[in-house]
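Okay, so here's just one chain, in structure tokens, the form predicted alone.
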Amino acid sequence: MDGMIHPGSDAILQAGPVELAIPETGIANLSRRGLLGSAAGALLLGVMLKGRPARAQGEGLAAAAPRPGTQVPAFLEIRQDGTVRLLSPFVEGGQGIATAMAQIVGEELDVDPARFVVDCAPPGADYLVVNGRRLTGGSYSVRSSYGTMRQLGATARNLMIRAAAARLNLPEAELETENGTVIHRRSNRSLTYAELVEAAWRLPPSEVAALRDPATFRWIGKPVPRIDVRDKSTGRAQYAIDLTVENMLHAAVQHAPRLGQEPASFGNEAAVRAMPGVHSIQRLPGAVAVLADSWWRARRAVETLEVTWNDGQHARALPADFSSAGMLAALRGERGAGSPAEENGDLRAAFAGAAKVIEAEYDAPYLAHAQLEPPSAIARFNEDGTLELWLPNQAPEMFQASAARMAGLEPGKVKIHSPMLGGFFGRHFLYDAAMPYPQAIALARAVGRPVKVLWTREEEFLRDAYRPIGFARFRGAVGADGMPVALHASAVGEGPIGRYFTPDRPVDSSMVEGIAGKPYSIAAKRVDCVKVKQPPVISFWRSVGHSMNDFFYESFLDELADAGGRDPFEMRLAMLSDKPRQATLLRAVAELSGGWKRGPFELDGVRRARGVAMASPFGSEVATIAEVSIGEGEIRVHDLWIAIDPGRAVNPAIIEAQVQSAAAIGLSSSLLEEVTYEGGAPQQRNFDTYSILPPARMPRIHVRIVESGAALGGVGEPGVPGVPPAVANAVAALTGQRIRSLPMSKVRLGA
């Protein structure tokens, strides 16, 4: 077991395809928009390629896909106006993936990304580009598909050149391309891609189309403007809540106060049925719905309905006495050894010979996703026996399979449309009772008409799948020189990877990531995973286990620095002497901040201090420094400096924006956010009780991208985990008070 490090949840994504039995109440990840049809005058590539159709909705996953990146018609449509429509394997949810895909494909195709229209591809074997799967999550989209999408663009460009060579009766070697046009310089002749597309798509694609030399890149690596900004700014962008279909009824839902309860009786059913626009009242598992000719009328009616609830049969029923305080007490009381996720060195001897030993316990609460867009879904059964769904998701094939089981159909009979997401954060997976699409399917079947289900904010908070509560116990030791010599950590609880993907493994990787596998040199260390089931429906949340575990670890590392009389920045740097990538990043963030200084110090008449933290999430490395002060008992964060090494940058502007947004959610969660359970039900039902960071408390965020040349890492989530510990470490330096429980607003701090 010596030197063993259990992989984090990132490794689950990197692994090859595995057989996963996804239960009816299980979770999965899905992607985005279905095939909505082509614009007038456009040539859909799949139609033009005889014998090689794009395998999409109807064919499901039965057919084996050829070499990724060679099935051009499945992905690309060249329109007569010179624009290019790309069917992306990934969901656009504000992270900029549509622009990144346009950059990568456009670079090799030789078409300006600004000329791309990017939609989410329907379910189909061609789009399983994430190691034989398809999902949008884990900060994995670009790094998992970079080579495939480059090959796609290169293959398409090669087809255009070959078609032009045949048309012009010229050698291919004499032709070149320029922004959607094939050119023969010597004769001054040219043909646009739109003129060539029909002939090009009839050619067999080359399996070895040459890629460009990265030294010649014009768009990859550049801050290309996002291609979706105009539509979002002008209101043309459509999210799931904006969509309608003909003859549609609107449904509003009232869920049982506690998961596991069922509707028993209605006290005023006749009065509600008589309300304006009401079509019907329908019972659902754990809920009731009112259907009406408008959603507002449906909502008013369902909120008027007086429902008596009884306990029912549900695999995830919450006990009536369940509370988050009781859950945390249970985690604190669990003293089992668990299973080692990481182990090296002689821990017993290291502690016995240490100069000083310290212990600490840390915890973090349940968190809601609190996305901007409330959940919704539209279901329609068509005359041809198919079921059509419009719903936010992060993995179309998984939702297709789940919906097919619910409807009693073959997967190929279920058509999935995946609009862009109005909020991401791991919310749009197949969490039990947390998604409205099963309700939409049941209601559409019951009334024989298309039905749109839209949850209110209160119903969203009530049935959200929460980030699990976290607890970790640390014991550490420093030597005579003040440097750490031993560390023993135990992560206690449950994580989403263990619940949904690896329930039989002794180590849940999402419980220990951010604690196991840290880059610091410590002679003896052990990290244990102590599994304790949690009754609520738990979920992935932005940066998953890292969102709490790096707070635990990096805060305790500062405690070790104080125990040894060491500066926490210098101590980290010394512990990274054999890790040049991380050491370079740590120096970079110090330089970005104007030079490391812990404090306390005065600036503009305000007493301040700084804290530092590092994280290694999703294939990237991140270093963070926070500067804080205390005002009226509250933590005020003035600046966050974040250096990120994603290996290489595809779009620096998007990386910077993602780090800034991740820092905002990291700060919001560390200072304010918390879901508490009492009586088996969450107490936070809207933003009046679930506090998020207000604009007035948003600090300045400074970002530096350090390209080490390592393998591509993720960028959507890595900015989160360094923020909570950097802030907590700064507060400790300023006040001498160590905060070990989130959110920090629970602690009233003196000036």
Contents of the next structure:
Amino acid sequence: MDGMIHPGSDAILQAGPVELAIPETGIANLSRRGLLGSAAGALLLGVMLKGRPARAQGEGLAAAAPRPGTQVPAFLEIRQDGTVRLLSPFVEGGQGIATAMAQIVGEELDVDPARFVVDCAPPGADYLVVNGRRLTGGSYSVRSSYGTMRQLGATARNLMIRAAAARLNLPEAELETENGTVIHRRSNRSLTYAELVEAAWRLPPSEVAALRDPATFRWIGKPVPRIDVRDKSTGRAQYAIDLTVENMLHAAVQHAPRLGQEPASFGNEAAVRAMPGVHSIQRLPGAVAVLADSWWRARRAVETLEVTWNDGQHARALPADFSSAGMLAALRGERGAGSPAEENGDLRAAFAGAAKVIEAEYDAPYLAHAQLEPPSAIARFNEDGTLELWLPNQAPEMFQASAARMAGLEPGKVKIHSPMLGGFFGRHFLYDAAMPYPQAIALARAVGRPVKVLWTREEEFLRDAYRPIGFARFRGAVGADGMPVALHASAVGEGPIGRYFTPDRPVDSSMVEGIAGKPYSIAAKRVDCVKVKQPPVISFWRSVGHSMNDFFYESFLDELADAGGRDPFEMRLAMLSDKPRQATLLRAVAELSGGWKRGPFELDGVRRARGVAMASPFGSEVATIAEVSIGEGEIRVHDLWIAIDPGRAVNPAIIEAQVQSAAAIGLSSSLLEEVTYEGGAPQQRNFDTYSILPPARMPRIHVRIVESGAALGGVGEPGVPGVPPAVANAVAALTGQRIRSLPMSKVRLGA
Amino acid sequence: MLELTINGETRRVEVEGDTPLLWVLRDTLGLTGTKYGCGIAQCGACTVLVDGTAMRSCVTPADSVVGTQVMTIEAVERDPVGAKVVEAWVEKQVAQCGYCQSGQVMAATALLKQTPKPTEDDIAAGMTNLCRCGTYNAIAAALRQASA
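Now the other one: the form predicted in complex with the partner chain, given that the block above is the form predicted alone.
Let us now look at the entire complex, which starts with that chain.
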């Protein structure tokens, strides 16, 4: 089983929808490329949609649907004022995808991205451009759709030229375009796209409309300003929480303290009914709601309601004695061998011949997404038999299918509106009991009026689907020269890929990504996946398994460097001698930081040290250096230097912003964040007890983008995983104290 | 019935006096630029100006601002300092998801109204709103630009 590598959660996204039967015994022999190309997609199709394929919203595009991403009028509205509205396959939630789509389509269409208005498209076959599916996630939007969206823009431009040629009775070859206008230079005539669009959209699209020569790109690859930034600086941007529909009632809910409990009785029902503005009290699965004429009145009433809860029958009911500490103890106590995710060389011989062997255990806690916009949903049953939903989501067709099942309607009868997201980070996929839209549907049906459900921050933290708790056990060895010769790692627990996509596979890729698939040369290595189910509803969280696994691995790698008496930076570089892409990036981050120095050293009278870490997430490569000091027992991170190689850059300004953002959330998770369960209930219910990085703890962040020319990688998540280990490694260099459990705020460090 | 002065206009609202100003703005008056994030004055997404001072409207009872001038993000560009802040926010491309930025812009406007040339310490003291997208460095850069 030489060099077997199990792909990360990334591969699930990359795989197409083609169903291929992979014999159980064959999986071990598949190369990474083989898996990427085939197997996972069938699971995506089978599990994520669970039913019939989504059909176009409203319209009956079914069997003979054209190839997604080719029907120009489904995507582009050319307005009389010269602006272009793009119905994007992707939802904007801060990652800059609306701007990136405007750049890519605008480049080929020949319209300045600044003239674009971008909205997330409704469900429909035309928008399934992510290998035949659609979701916004996995840092996968641009890289999955880049070619498709370029071609769409080129096809649209070609239609404009042909329409103009017909109108002017000129050969197409004599016509050019310039920022939304077709021009005939010789006769000095021109027609705007707005003047042409009606005729253009009636023409049959060309399958082979020529693409622009990349050497002439004006917007792709440039730091084009975000198209949404002014609206977001003036309060004009609208999120789901800001929407209203006529005649709607507001609903606030109180959930059962423990998932699985049901409302039994109310102590003060009459008094609550009599509160101002209250319409009614409604029972929901695992919750009660109060409907009122304003949300504040609904909230006050539902929080006044005295509810007795009984145990119920939820599939994800949490045991009354469930605790995160108990869960971690169970993971630590699991000594089963699991299934190999990566294996190379003769591990037994390598350990036997080693100069020094070390072992360590690492863990990371449950995490909340803590996106700043609390979830909401509006449901309205229309007179024509349709159900209309406005809700935050990362996958309109999946929510459509789910809502349709819930409401007993055909998917085509469910209209989905996908407003801009006030942050997401993995929050808005379909998770059990974690979203308000089923409540909105039930309430709207019950009262015969549109209903908007908004969760308080406290209810959101109670029912968020958390990043799973993680645990890994390492055994490693160095040779006489101090270089690592053997590494055996076991990741113990459960990840979202295994739970939601590949339950029957022996290896859950989201448990091992960031431990398996590392680029370093080690003669003998093995990574095992040891599955232990976790009772809570778990989720994708920015960078998924990488968010903790690279912390585990890169920290332990520094432990090996210390064991071998090696400098951790020089050791990594030596282990990358046959990996030019990663070695180049590691040198780049060192140069960005002014040359590698571990320390400790003094700066401005403060003792400091630096740590380094690498990660290979979502098709990109990242190298990170952190500089820290200790003040009043707390870790102070002064600077983060991050070099990212996404292959090529579509918008370097957005990449830099995303790396800053990812680094901030990575640092936040390193230092502060933790959800603990006691008695089956999460204990952190608002930002007073669930701390996220405040401005005072934001370090300077220096970003360098290295374009290796490799295939496009993701940019939204890759900045996360290098930060926790770089900080931990710096802390160890400074204090000699090795932090193996997150968050680091649990440890009081010597002044 | 309360009589409030919001963005220079007198507004009469039928709410309980202890209703947080945030919900009067959002639900009663439809001024949804001011955001709800936590409801306990932790995150600052709901920041508005009350007589020029930054206040977290989620814990500010509506009846406590009777007789004051309340300014929300909807009017920020009509204020010369606010307009400068918005331009700096656009120039520095601060926003990512943008959800907290109404509050950030209002906090920055209040800071610069009171301290036109803030020191780094002033900025640290005046800009405490949370941003889950980690736009803090861009916020600081925009603030420095707006105060230059």
